[in-house]
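Shown here is one chain on its own, the form predicted on its own, set out as structure tokens.
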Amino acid sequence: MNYAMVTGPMGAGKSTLIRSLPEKGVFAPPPDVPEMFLDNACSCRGLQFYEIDEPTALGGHWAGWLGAANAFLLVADAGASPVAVGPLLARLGSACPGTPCLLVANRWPGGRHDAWQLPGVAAVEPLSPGTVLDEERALAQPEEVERILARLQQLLEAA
């Protein structure tokens, strides 16, 4: 069982990302890692996500569930700099050397996105702004949804 982090800075687009999956299943906790409360957490076509917002993945009591991600979806408001992701990007590194990040630049405006490509980041997807709910809640668009887990698998199965 493949299990993927979804974190990033507040606001930056993880609930959005995860309320927009395509099918949402029972999570289910990965092998000898405490349990704590989660943000969000379902499964997915045979994937488990689970977000972690950016201030708990960068505290110490989260390790295992850091350890326990055999990828990482990093989620980030095109609207800041990419500077911005910069600690918990290397966070991540450092407690996981190795484990893929895909970063997801959220309200993608159009253009290149080459300044979001970064030391540590296997891949980078844009997301452009989805569909608002209401002032708390958006959904993003299926197609793009569907390219995000595409190029998820391609990492997970290149890892």
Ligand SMILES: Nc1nc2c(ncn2[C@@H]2O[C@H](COP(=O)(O)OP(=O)(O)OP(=O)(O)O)[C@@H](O)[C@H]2O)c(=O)[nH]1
Contents of the next structure:
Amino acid sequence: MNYAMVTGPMGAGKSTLIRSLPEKGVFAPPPDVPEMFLDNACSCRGLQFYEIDEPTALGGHWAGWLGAANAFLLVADAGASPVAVGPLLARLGSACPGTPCLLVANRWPGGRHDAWQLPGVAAVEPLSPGTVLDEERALAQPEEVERILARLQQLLEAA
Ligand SMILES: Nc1nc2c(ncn2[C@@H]2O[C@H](COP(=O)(O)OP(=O)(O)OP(=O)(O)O)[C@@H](O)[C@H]2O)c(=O)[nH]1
Ligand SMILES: [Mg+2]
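Switching forms now, from the form predicted on its own to the form predicted in complex with the ligand, please provide the structure.
The complete assembly is shown below, putting the previous chain first.
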């Protein structure tokens, strides 16, 4: 079973990405991790996705949930500086040095994304502003989610 931990700064779009996944099923928690209330978790095509917010990822208490990941999906707000994800990247790299990290630059305005190819980032995928459902929720475009899922599968196969 492959686990993908979705993390990133507050409001970056973690829940939006998980909400936008196709063919969602019930999440199967990884074995041997302490029980934790997850805001957002689901399965999708044999992959298990779970959202861990930045403070939780930076803290030491739930390190088992970082260790359970076969890949990290680091969602960043493309409108912010890449520096904003520095602490999280450092944490993921030191806690789980072999786990690939796919950086999703959300609310992508277009253009080149070299600036997001940070040390510790295995691949960068832009994600444009999707459809706004209401004040709280947005939805990404299905074809963009497919592109991100394909890249994630590539990283998992190469790992
Ligand atoms: N228009 C637009 N709004 C977005 C997009 N992604 C996220 N949002 C909005 O930004 C806000 C935060 O998005 P979430 O997906 O909840 O972000 P999060 O990273 O899960 O946030 P926390 O769990 O609070 O840290 C929500 O109000 C979303 O509707 C996007 O691509 N386009
Ligand atoms: Mg969220």
